[in-house]
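This document starts with one chain, in the form predicted on its own, laid out as structure tokens.
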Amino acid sequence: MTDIQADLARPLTLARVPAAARQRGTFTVQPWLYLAPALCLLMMWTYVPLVEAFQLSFYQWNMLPTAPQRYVGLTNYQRLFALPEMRAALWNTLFYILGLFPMSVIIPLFVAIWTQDLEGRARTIYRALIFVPMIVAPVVAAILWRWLLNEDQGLITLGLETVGLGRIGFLTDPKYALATLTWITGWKLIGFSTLLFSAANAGINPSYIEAARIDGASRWGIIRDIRLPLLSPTILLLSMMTILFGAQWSFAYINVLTNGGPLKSTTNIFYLLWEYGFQTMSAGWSSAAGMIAFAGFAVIAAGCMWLTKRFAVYDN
């Protein structure tokens, strides 16, 4: 048999194989080799780190080395449940996401849409208009919306009582400071959410567009018709993000601006579990508050995903 002939006879005899024989002579060691590094850092950093804190969730201790520590069962979770800031917390933390939902989807999504038929330098100036506060680091921004906040000095409080609205305490009226710590952590969102709608948006066919335009389709036909369902595997994406992080992004803010105050109307879940575990130094309540927070989230996240894969549209 010549070599050409062998070449053409392998499929055939490939063909003769089991499909599970097959698969077990495909695999190799390789690719686990190049994964090995990224599965022993989430080992490491991730899968370990929540198995100690599951389990001191159960035991009082004080975070001292030489302090034991002592069992206490369901303790932990019972008081915690019981205590009033936790319950602010969690609520605090439900308004932080549904107070995101605008700023980190809506208005990125329509800010996205209309900048897209836009020519020129004018889609690129407006871009980077609106991306500017995603590169300002955390900190400098709650320093930024601290100057212009202040009670006695801040532009935008000198210009309320200007045009006769009164001298607002944004940071430390419980009236105002939640909402004015999500307006900040969203203002910080929007930049980032609209370069992913921007992304998506320019990835969708232009011929769809065209037939659509060919067809006589109005924009707003187009939009409804043609962009927002393929856009939809980036909206599920950001919800799904704004949902489970959303309360996370604004720890930062609650840190340098409010340090949870006034009367612990800006405290959310994140913060507090930080609170109890590196300034009480409450190593069980802080352990049962993240392990709260985590399994809450854990099925929050399921059912983020059940939905992007029932809704999400793709084009294949």
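Each form is matched to the other, and the largest set of C-alpha atoms that superpose within 1.5 Å is called the rigid core. Predicted model only: the values in this text are computed from it and were never measured. Numbering follows the first chain given and starts at 1. First, how it differs from the form predicted together with its partner chain.
Core-superposed comparison between the two forms: CA of residue 35 displaced by 2 Å or more.
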Second form
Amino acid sequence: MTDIQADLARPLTLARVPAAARQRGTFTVQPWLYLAPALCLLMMWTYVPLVEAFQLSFYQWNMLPTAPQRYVGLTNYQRLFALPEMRAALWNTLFYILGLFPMSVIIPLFVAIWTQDLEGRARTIYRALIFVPMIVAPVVAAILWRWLLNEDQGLITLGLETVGLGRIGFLTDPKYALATLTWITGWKLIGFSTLLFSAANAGINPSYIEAARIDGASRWGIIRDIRLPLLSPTILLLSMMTILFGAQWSFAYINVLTNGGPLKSTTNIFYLLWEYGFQTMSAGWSSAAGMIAFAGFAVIAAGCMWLTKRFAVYDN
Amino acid sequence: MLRRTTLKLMATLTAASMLPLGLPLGALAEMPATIDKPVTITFYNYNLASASAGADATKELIAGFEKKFPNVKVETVAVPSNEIINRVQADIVAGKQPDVAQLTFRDLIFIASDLGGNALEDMVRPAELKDHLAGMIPKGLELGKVEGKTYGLAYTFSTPVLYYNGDLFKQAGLDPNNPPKTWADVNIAGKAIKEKTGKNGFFPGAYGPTDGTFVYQAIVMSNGGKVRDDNKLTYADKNAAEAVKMLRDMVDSGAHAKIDPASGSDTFAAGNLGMFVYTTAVLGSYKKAAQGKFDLRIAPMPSFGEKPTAPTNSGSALFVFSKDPAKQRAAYELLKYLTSKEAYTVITSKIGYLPLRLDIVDDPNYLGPWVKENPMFRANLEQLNRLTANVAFPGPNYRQVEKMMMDSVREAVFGKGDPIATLKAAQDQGQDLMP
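What would the structure be for the form predicted together with its partner chain, given that what you showed me was the form predicted on its own?
Everything in the complex follows now, all chains and molecules, and the chain you saw is the first one.
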């Protein structure tokens, strides 16, 4: 018993020493000790692989330890930029991001504000309904959509045919496939975004709204002048997440539903680098594609951070 | 005690590290003639990963083997065919070397040169090997060889055939007893089915993620083309490209369906596709799907006019990776069992693959009764005489080269641009990656 107490007591006595040291402005070990586990994990899982991927992007290697890594300089990058599929993938990535925007930010924002005004059970039921797609496993969702959209027996296709729209090859026609996958990805996200917006909306101090009502503000006026500004940090956060991760969220659906096809119309940069790395075992190409994506998204992320700082309104 | 264990460990490690580097493969420690002690071997198999007849038949075979060799335990690892080579590679990297693996021929060169597969000639005494290989189709055995040595022992095996739906043929006013013989016939029949029944006419199982390249290569080689000539890619050359252009023309005429490349097989099994060129490996599953629903028929694969077809093998060979002599013996016994007359009787009748021992086809003790009941299987057997090897790509980038080829084929068949120019552009880029 006493030993344990001694152990427990020890950090307390130690804690005094750094405090004194800090006053003298010298290096203290203790904060670094607290940070060490997190830093180690961050190094091990993020920065070391990043540096390795950077190195690998200059080599040609098929990922076998027995096979030699051959230095090829910038050839991997040159090849990637010469490939039409890389250009298509970059455009598609942009399409996914822009296409997801309405479903991950705009619609959830309205749904959240609208359901806030609903009373009691109706609110819970609506929110539950909207949240359900979120908890369905991506692969299961993908398979359900494949059945629904099947050209020969799919419920949706047959429904459209009875309406007179004819059969649409949602997943087999390059004209529609990208939009279809964007829709499926977005459909899955609506619930998550709505949840975040509802939480942020519920966190707004009701006394502001009371005060505005007493001053005779209309419902739209309250939304425009109180709710939307106070929701702006969440709006910006979700916009940033959509921009940075939107194209990644579509990965499971691309993999299950189209494999990047038909005719490369649904592939994006993340699917492409996975394909290079693990389907065709070209570590160099995959790393180079990863580096291109990393550089691009780093710039975009910096821009988003700047925007957040500039436009977010916080209720202090 | 501790020191002795350490020494042993050190010795083993040194020996293991020297083996692949210092000594030629021929100097593998010789495997014992019998299995005296219990031994466990791993078997990576893709038939087991299928939800169809393949898994049941394979389980039956392994149970039979374990009964015959009570000392050997076979631990199976089921991985789908398009992922199995990646899984084997990943496990080798992780230090979990498989003992036996069922792999496809497209990876043959890579397995022999990079993955450390054992050549049977280095592992087994010549007389014993000769004994077992006697009676197997020489053309089949040839397929598993790299530089004269057998790395893969031909195992489950098939050629593309033309499956067709007799009911759709009748509805379209075609004669199901007179199936299309040439691609021109397929075009006519496909258009008739599309126009008269509204169902899809024709589709080859050549473009999907699990299809590999064998159907595509069979079509190309039937027109006298080839996908590579030594280290030079030739799939955009005249005969090869014209074969692809023929497919594109059928897409333009409406005879060739425009469906999801991954769904050709399901569409046919659902009765919504008139003609489907694919491996006989799925015959068992189609028979089940067609039972009571539509009239399933099989014909030899179509030809380009008078040119003889070049049915290319799909399917797999068995590869041994064990370095431990006792496991090698167990692995070799498993290979022998799985390619025996008894095993091929099960494989052919229950899954639909070809028997690589033709002497069992009419033998009443083996396949005789089954072939009598299933005369349509003869279409597949006839093609064996013309069996043409599926061409594997060499070099460290072989997968990338193959993927670029297949992407360009899909683009040429379903895309809008000039099919031959599409193939040519991909070939030029792919050539850069060849050794």
